[in-house]
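Shown next as structure tokens: one chain only, the form predicted alone.
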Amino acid sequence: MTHPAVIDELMTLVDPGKVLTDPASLEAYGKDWTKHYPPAPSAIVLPKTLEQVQAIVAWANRHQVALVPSGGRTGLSAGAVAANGEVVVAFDYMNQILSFNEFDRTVVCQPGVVTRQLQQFAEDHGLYYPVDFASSGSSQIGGNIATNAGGIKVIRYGMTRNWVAGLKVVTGKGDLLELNKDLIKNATGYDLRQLFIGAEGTLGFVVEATMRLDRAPRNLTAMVLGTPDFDSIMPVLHAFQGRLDLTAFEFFSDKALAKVMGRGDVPPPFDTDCPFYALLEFEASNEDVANDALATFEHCVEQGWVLDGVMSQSETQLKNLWKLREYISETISHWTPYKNDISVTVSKVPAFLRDIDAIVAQHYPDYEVVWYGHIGDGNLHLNILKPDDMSKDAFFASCARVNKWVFEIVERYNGSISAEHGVGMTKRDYLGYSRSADEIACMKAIKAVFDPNGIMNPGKIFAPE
């Protein structure tokens, strides 16, 4: 733990009352949504300016104190967990939208701006920020950039990195770098901006981000389709992509739907029971588009790929259909799920899911498994639910044993062990299944350039040596 005198010095670098050491604050700020590691930070510091961030990093280098960035703490890989006496740098008070350029469609944000705040700002100006996911009401832009957050619109709009025009970062050395300067075209060597996107705070802290906005979509419309088996979902995706520009294509299992229905606050999409469901979204900008969607639905029914379906007819119905998918993660959290966030190229998804499902069924026949994910971009979420009569530690230890087999399948399919949740601590021991030894060596060398003293979020992405 950091010496009290060193913490006293930290207090002189920020506004009064912005260094917290009480047990409740240490508990709250020292963790994210993962439950694998108990939080144990030395202190929480809440800067309000980029100059204060630089001062904190300089202080940490002088005293060899490890720093952990903290945003909305909605991460699922323990990337924002302080489990070893680190000082947490929380960006809650750097939460302002600093400027808006209507011609360039860009917004300059501090890292603590909440994702929903940016979405609402865009909407108020007749524009659209498309990166969206269930935790958008509490996640922060800095954290989204640190993990290259994806979500439900990737099939159309891509990941967070597609929307970052420029960054100001404070490196692990304490240098302030302005990266890309918001340019669309910039062919002047290495794009260091992209290194910091997805780096999980291991190279430095984002202190400002210029985010791009898009035109607002017109008359978004959703369909939920029930399929007789998982293999039918892929030809449904292919059929709709051939006729429509989809903004989303999600899937979930009957078990996932049952958990959401058990909440009692969302109506079922239709009466037919189906083992799998697809949720797709598109812009019904005119009647011809809606007719194309209905014609494609009828074709899928004729082919036996779809058993039943519904298309939203109002904004309320659109939101209710989306709740069927968006409420899954929150609903199953009651069962303390063991999560895997994995991906392959879209064409490999059916065989990939079958192989993993077989492994899990073989080794955990008594555990309930819930599948859902962003199938339009090849991202599957495997959730194993904890039995009520089993301790959390015993359950996680049991599930960790299957990781080797699951990730061997990921490696065989040239997939990723973490599609959008980052590596953090929960996936760091498995990085070699997705990255070669040479790649990992290059990544460590890059970290050494920006963070020579190893103070920036140590133990994340790479296992301690």
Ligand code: MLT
Given for the second form:
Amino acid sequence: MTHPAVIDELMTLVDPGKVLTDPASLEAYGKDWTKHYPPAPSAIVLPKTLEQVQAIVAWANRHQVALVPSGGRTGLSAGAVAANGEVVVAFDYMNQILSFNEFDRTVVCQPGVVTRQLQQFAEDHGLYYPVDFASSGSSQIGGNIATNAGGIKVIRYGMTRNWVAGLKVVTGKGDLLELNKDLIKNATGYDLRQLFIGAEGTLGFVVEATMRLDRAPRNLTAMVLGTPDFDSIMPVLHAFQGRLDLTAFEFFSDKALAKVMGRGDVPPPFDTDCPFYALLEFEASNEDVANDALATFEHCVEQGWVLDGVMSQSETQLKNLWKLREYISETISHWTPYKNDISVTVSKVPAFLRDIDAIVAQHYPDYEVVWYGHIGDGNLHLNILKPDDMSKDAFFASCARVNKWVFEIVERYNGSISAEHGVGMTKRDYLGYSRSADEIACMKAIKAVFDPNGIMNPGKIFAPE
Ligand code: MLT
Ligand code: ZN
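Please move on to the form predicted together with ligand MLT, as the form predicted alone is already shown.
So here's everything in the complex, that chain up top.
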């Protein structure tokens, strides 16, 4: 734990009352949405300016204090968990949209701007911030950048990385760097901006981000389709992608749907029970597009790939269909799931899912397994639910044995052990399944350049040595 006199010095660097050490704050700010590690930070500091962030970093280097950057704490890999006496740097008071340029279609944000705040700002200006996910109401832009957040629109718009025009960062050394100057074209060597995106706060702090906006989509329309088996989902994706520009293509299993139905506040898509469901979305900007979608649906039914389906006819129906997918994560969190977030190239998805499903079923026939994910991106979410009568520790210990088998399959398929949730602490011991030893050595060398004293989020991405 950090010495009280050192914490007293920290208090002189920020506004009065902006260092918290009470048990409730330590508990709240020391964790994210994972439930694996008990939070144990020394203190929470809430800077208001980038100069204060620089002062905090200089202080941490002087006293060799580990810092954990904290956003909305909605992460699912313990990337923002402070379990070892670190000081949490939270950006709740750096939450302003600083400027907007309508010609560049860019917005300068402080790191604590909430994703929905940016989406709303874009909408108010007739534009669109397309990175979206269930936690957009509390996740922050700084955290999205740190994890290169993905979500439900990646098939069309890509990950957060695609929307970052420029960054101001304070490195682990305390330097303030302005990266890319918001340019579209910039061929002047290494793009350091990209290194900070997805770095999980291990290189420094994002203190300002210029985010790009897009034109607003026209008449978004969703379809939910029931399929007779998982393999049918791929030809359905192929058929729709051949005729429409999809803005989303998601899937979920009957078990996932049953959990959401169990809430009692979402209407079912249709009466036919199906083992798997696809949710796709497109801009029905004119009647031709809607007719194309219906013709493709009929083709899929004729081929036997689709058993039943529904297309939204209103904004309310669109929202209700999306709830079927977006409510899954929050709903199953009741069962303290063991979560996996894996990806392969899209063409490999059916064989990959079959292999993993078989391994899990063989070793854990009694556990309930819930599949869903961003199938159009090759990103599957495997969730194993904790039986009610089992302790959390016993359950996670037993699931940890699945990791090795699942990640061996990921490696065999040349996939990723984390598609979008990040490595954090939960996957740091398995990084070698997705990255070669030489790559990891390069990554550590890059960290040493920006953070020579190792104060920035130690123990994340890489296992402690
Ligand atoms: C999702 O796709 O719903 C999110 O990544 C969260 C989750 O996997 O539970
Ligand atoms: Zn996801």
